[in-house]
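Just one chain is shown here, as structure tokens, and it is the form predicted alone.
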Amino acid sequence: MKEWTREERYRVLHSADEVRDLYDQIKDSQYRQAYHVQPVTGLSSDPNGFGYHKGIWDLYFQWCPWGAVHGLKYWYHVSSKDLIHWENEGVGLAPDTYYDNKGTHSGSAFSEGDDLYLFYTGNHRDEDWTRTPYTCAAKVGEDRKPVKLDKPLFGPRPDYSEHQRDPKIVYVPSKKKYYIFIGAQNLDLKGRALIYESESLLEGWSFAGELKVPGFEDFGGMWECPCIVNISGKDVLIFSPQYTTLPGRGNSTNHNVYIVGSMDYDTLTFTPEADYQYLDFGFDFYAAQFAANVGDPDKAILIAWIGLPDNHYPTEEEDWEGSMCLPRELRLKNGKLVQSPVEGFAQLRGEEIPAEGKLPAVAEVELTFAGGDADVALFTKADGSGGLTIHYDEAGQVVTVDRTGMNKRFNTNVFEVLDMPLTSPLKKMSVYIDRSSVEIFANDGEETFTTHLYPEKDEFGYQAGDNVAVRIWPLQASNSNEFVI
């Protein structure tokens, strides 16, 4: 694996020609996704600036153009009219000011009337490499290009660590105020969220206080990507706690969770109705973000990075890595989020193929369970061995997913086997297979499981128990692989 110097990782991109050879090198990789958003070159990570504005869904994501490495981060821009077909738009935000000289880090979008705004963390480092995070903003012009404000909205607080980032902006009509939630870490190295407020969108911001979440005072060592939304009258807080292990999550120290409760902006208190829950039970799911301006009080739209900080993946050998999960529609049911791919995904289906033990590289697989314990193996070898195995234990009402049988194994020190507890008996699974990822929606999205997977040419068989019915549809490509910088 390549050892990157700081100078290589933080090199400034001056011209598209500097990465054209990288694009030509990876564009025909067997692991390039067909219907998932992915980087044109290099590394993609956190989704940013996700929202609906004037008939278009805009999505940005963290992008390091030079290879599968975390270095100088840009916002890369893609857009869609239906959340299914995506077009590459090129660089959205570049690290080109004093305040973001070492990266335009994560943030969110806000649509107001005819105007679209982006809020992000400017990652500044001085000659001694001391970090200063600034909360910055840009207004998107009629040409759909962001124009940054001349100065940040505010800088970091000295009574917290340097980890203050990922602004999420909301407007609360009853208060006639805007609020920004910032992921943070206090000086005791505990995860926190900070709240700023203003009566004006682009000026007058002041520190309101620390978000209080009773019972979560010692939960994690940093809260990345805090995000709040109201669904059917309930507030839902999602965030990514770091630097901690959690039950059932192997040796991973990076997670994505949600809490259902109520937010009081007078006291800056989020009161949970119950304990935290995992957004996704899979190996590779992080930095989830709600879309802005969805326009339906009974649902939210969410997208996340298929990947985890500190983990490594086989396509790093090809100098690229990462993708976004399918955009998901979220609703609340009995105090839990129910997730499903956004409406209309069936339009990508080709003609159903016979269930004869062979998987396409790009497909939707529907599994129907007749009751009892059950076993399914996807991506097996020709003799039926290996693969991604899925075992359902009816008594415990738990699905166990195991990827140790694949030829390409990765992150073995973190986890290769994880459980997905269910809230009701297993009846159905919808499995979305792309060339280097698998997303499982159990019982119409009561629980989900996302993983990267890198099958080789001899690993496209499958087997299912007698009590499991299988249907398979090949899926058409829907994301642009065009070279746009």
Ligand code: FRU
Given for the second form:
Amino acid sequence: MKEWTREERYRVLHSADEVRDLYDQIKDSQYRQAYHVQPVTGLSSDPNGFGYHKGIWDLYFQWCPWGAVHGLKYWYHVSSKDLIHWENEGVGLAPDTYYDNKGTHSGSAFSEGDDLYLFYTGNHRDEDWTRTPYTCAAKVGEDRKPVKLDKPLFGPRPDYSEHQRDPKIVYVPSKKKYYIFIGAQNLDLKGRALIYESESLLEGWSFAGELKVPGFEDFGGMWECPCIVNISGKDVLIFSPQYTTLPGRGNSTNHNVYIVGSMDYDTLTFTPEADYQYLDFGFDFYAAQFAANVGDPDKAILIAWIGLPDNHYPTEEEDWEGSMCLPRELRLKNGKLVQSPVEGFAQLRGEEIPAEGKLPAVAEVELTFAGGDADVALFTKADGSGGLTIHYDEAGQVVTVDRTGMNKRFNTNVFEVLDMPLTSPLKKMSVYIDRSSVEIFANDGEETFTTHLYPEKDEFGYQAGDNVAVRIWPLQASNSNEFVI
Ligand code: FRU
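Cool, the form predicted alone is there; where's the form predicted together with beta-D-fructofuranose?
Starting with the chain above, the whole complex follows.
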């Protein structure tokens, strides 16, 4: 693995030419994806500024241009008319002011009238590398280019640690106010969310208080990327708790959870109606964000980073890594989120191909289970061995996904085998394969499982038990993948 100096990681990008060779070098990699949003070069992590504005879905993501390393972060911009086909738009926000001199870190978007507003964390560091996180904003005008405000909306609070970031903005009509949720860590090193309020988007912000979530006072050491949405009259709070292990999640100390409940902006209390649940049971899913301005009270749109902080992926050798998951429609059913690829996604299907033991590199695979314990292995070797194995235990109603059988193994110290407990007997799985990722939607999205996976040339077979019916559709490419900086 390449060792990066701080200077290399925090190098400022001055012109597109500086990464052109890198793009040329990676663009034909067998692991570049066809229908997922991925970085043009370097590393992508959290989705940012996701929302609907004047007929277009804008999405940004954390981007480090230089390689597969967490260094100086930009917001890279992509856009879509349908959440299926994506165009590269180039740099959205660059770390070019005093307040964000060492990174434009994560944040959110809000559309109002003709303007789109971006809220982000300015990651300032002094010469001695002391960090001060500022909550900053930019206004995107007619030309779709963000113009930053001269001054941050507010700085960090002294009674919390330096970990205060990732503004998510919401408007609460009953209060006629905007609220910003900030992920934070208190001085006892416990994860928290802070709430700021204002009657206008770009000024007048004041600290309202700490978000209270009864029962979650000691739940991880930092809550990254908190985000709240209302679906069918209930509030759903998501965040990415860190610095703790959680049941069923191996040795990972980075998670993405949701809690269903109700948010009271008078008392700043989110009252859970049940325990937390995992947003996705896979190996690689983090920093999920709800889109703003969806305009349908019964559904939310969610996107997340396929990847985890601190993890390493085989494409690091090629100087790039990470991608976004498929944007997902979320609905609430019996107190649980049910997820599906966005409406119309099936338009990417090519003609169904016969299920004869070979997998395309870019495909949708539908598995139908007739009952009983079941086994499927995807990406097996020519002799049928290895692969990503999926075992269903009917008595326990749990699916176990195991990636130890793949040639390319990674993050072996974190986890390679995980369970996905189901809420109903396994009937169906829709599996979306895209060169270096696999997303499984079980029972029409009652549970999902997302992972990176790097099959080699001899690993495109599959095996399925007699009680599993297999259908396969190749999928068309839908990301432009052009070199736009
Ligand atoms: C989550 C995170 C955020 C931060 C960003 C920096 O992965 O650590 O809290 O804003 O990444 O890239």
